[in-house]
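One chain is shown next in C-alpha cells, namely the form predicted alone.
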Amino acid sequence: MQMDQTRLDSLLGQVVNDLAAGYAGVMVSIGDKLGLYRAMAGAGPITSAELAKRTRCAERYVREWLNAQAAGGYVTYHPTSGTYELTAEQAFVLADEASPAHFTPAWQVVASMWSDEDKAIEAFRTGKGVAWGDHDHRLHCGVAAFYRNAYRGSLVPQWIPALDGVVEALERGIEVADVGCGHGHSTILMAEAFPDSRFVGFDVHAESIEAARQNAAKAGVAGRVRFEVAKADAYPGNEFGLICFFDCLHDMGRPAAAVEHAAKALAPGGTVLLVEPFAEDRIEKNLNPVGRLYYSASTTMCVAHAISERGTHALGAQAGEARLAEIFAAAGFSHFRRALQTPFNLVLEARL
C-alpha cells in the first residue's frame, strides 16, 4: 500500500491531540481534587505564588500544572504579568460543580476504564461480560456525579415539560418510578420539583441505592422517597403514572423483558420516560465526536455489563431509536415518540 504523506501527518496530528487530552484528563483530576480551579474562580489574573499559598500546595508543582493548563486552553495566561486566570466560561466549566457543564467528574470514568483494562481485555478474548459492580469505584462516582449535573439542568427545566401532561399528573400526585436510578440523583430532583408525588428508584447495584439513600436524606426528601435494590424486570408495584429510564435501558442484558414489566407496572394512561445517549440509526451517522466518546465508554461498560447478565441484547450506548421503538412495539406499546433531543441525548415517551 501505498502511503499519502498529507493524510498520514494528518493522522499523526490528531494522534498527538488525542494523546495530550489523555494527559491533560490527569491534569483536571488533580486540579479538581486539589481545589485549584475553585480557588481560581472570581480571582482574576493570579500568580503560581498566590494560588499555591490559597490551596496549601508546593508551588513548583502548581506552576507547571497552570502551565499545562493554558498550554490546553483550560486557563487563561497573561505574559505581561505573568499571571494566570480562570474566565468565566473556564470556571463553569471546570469550578462551578452545580453547573450542567461541570466536566471534571468525567475523567474519573476514564480512570476507572484504565484500571479496569485488564478486565477488559479479557472480556474481549473470552466473550464474557463485565458486571457495572466489578468495575473501579470511579465509574460509580464519576458517573454519577457528571449526570447530576446534567438532569440538574435539563430533567424539570425541559425533559419533563416536553412530554405531554406529565408536569400536571405530577402536580396532582402520582406514583413515580425511576429505574436504574444509580446514585438517585434524577430521583430527588423530580421529588423536589414535586412535592405531591411519590417516588421509588431501583437499581441492582447495592452499593449505588445506599448512596442514593444517604443523598435523599441530605436533600431532605427521604419520607416522600425511598431506594430498593431490585431488578429492572422484577421490582414491585403496578400502579405508577410515571416509569422513568435514565441512560440505562441500553445498559440491560434483558432490556426488553424490563420494558415489558414496565407496562405491566404502568397505572392507566401512564407515561414512560425513556432518555438515552443521542444516537443515529445508521453507524455512519454517529462517526463524530459524540459518537467516538460513547462507542468507546460503551465497549467497556455498557456492552460488558449487558453481556454480563446473560440476556437477550446487548444494545450498546448507540442503539438508536428505531432499535428502540421496536422493543417498545414488541412490549404492547402503540405510542412512542422523540420528545426532545440534545447533543447528547435522545428524550423518548412511550405510552401503552
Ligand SMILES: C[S@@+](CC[C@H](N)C(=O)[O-])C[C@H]1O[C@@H](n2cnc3c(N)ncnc32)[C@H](O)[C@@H]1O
Contents of the next structure:
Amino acid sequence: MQMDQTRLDSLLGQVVNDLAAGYAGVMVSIGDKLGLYRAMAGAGPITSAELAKRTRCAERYVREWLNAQAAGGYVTYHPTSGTYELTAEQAFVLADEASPAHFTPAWQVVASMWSDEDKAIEAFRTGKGVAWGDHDHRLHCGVAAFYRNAYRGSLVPQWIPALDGVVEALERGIEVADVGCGHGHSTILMAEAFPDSRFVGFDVHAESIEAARQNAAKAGVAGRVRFEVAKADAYPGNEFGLICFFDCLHDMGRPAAAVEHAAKALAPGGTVLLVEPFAEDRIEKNLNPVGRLYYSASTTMCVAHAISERGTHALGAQAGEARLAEIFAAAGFSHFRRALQTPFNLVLEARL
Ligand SMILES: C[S@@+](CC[C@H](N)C(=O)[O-])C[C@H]1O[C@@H](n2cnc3c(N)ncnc32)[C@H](O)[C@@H]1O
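Any chance you could show the form predicted together with this ligand after that form predicted alone?
Now the full complex is given, and it begins with the chain already shown.
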C-alpha cells in the first residue's frame, strides 16, 4: 500500500502531541497535589526558587516541572527575567478548585485506567465485566471531583431551571431521589439550593455512599439528605417529585428496569432528570475529542460495569438520545425531551 506523506505527517504530529499529553498528565497531578499551581495563582511572574520556597519543594524538581508546564502552554515563561507566570486563564483551569473548568481531577481517572489495565485486558479476552467498585479508588474520587465542579456551575443555575416547573416544585418541597449518586455532590448541591425539599441518594457502591454521607455532613445538610446503598431498580419509596440520574444510566446493566422502577417511584406529575454524556446518535458524529474521551472511558468503565451486572444492556457512554428515548418510551414515559446540552452533557427531561 502506498503511503500518503501528508497524512502520515499529520498522524505522527497528533501521536507525538498525545504522547506528550500523557506524560504531562502526571505533571498536572503532581502540580495539583503539591499545590504548585495554587501557589502561582495571582502571584505574578516568579522564579523557580520562589515557587520552591512557597511550596516547600526542592528547587531543581520545581524548575524542571515549570519547564514542562511552559512547553505545554500550562504556564507562561518570561525569558528575559527567567520567571514563570500562571495567567488568569491558566489559573481558572489549573488552580481554582471551585472553577467549573477545573480539569486537574480528571487525570486521576486516567491514573485509575492505567492501574486497572490488566483487568481491562482480561475483560477483553474473557468478555466478563469489571464492576465500578472493583476499580482503583482514584476512579471514584477523580470522577466525583471532576463532575462536582461541572454540577456546581450548571446544575442549580441552568439545568434544573431548564425543566418545566421543577424549580417551583423544589421550592414548594418535594421528595427527590438521586439514583447512582456516587459521592453525592449533585444531591448535596440540590439540597443546599432547595431547603424545603428532602433528598435521598442511592448507589450500589458502598464506599461511595459512605463518602457521600461524609460530604453531606461537611456541607451541613445531613438533616435533609440521606444516602442509602441500593440498586437503581430496587430502591424504596414511591412519592418522588423528581428522580435524577446523573451520568449513570448508561453504566447500568439493566437501564430499562431502572427506568421502569423510576416510573413506579414517581409521584403523580413527577419528573425524571436524566443527565448523560453528550453524544450524537451516529458513531461518525462522535469522532471528535469529546467522543474520544468518552469512548475510551466507556471501554474500561461504563461498558465493563454494565457487563458486570449481567443484565440486558451495555449502552456505553455514547448511548445518544435516540437509544435513551426508546428505553423511556418502553417504560411508559409519554414525554421525553432534550432540555439543554453542553459540550459534555445531554440534559433530558421525562414524564409519564
Ligand atoms: C460515573 S458514576 C456517576 C456518579 C454520580 N452520579 C456523579 O455524577 O458523580 C456512575 C455511578 O453509578 C453507580 N451505579 C452503577 N450501576 C448502578 C446500579 N445498577 N444501581 C445503582 N447505582 C449504580 C456506580 O456505582 C457509580 O457511582
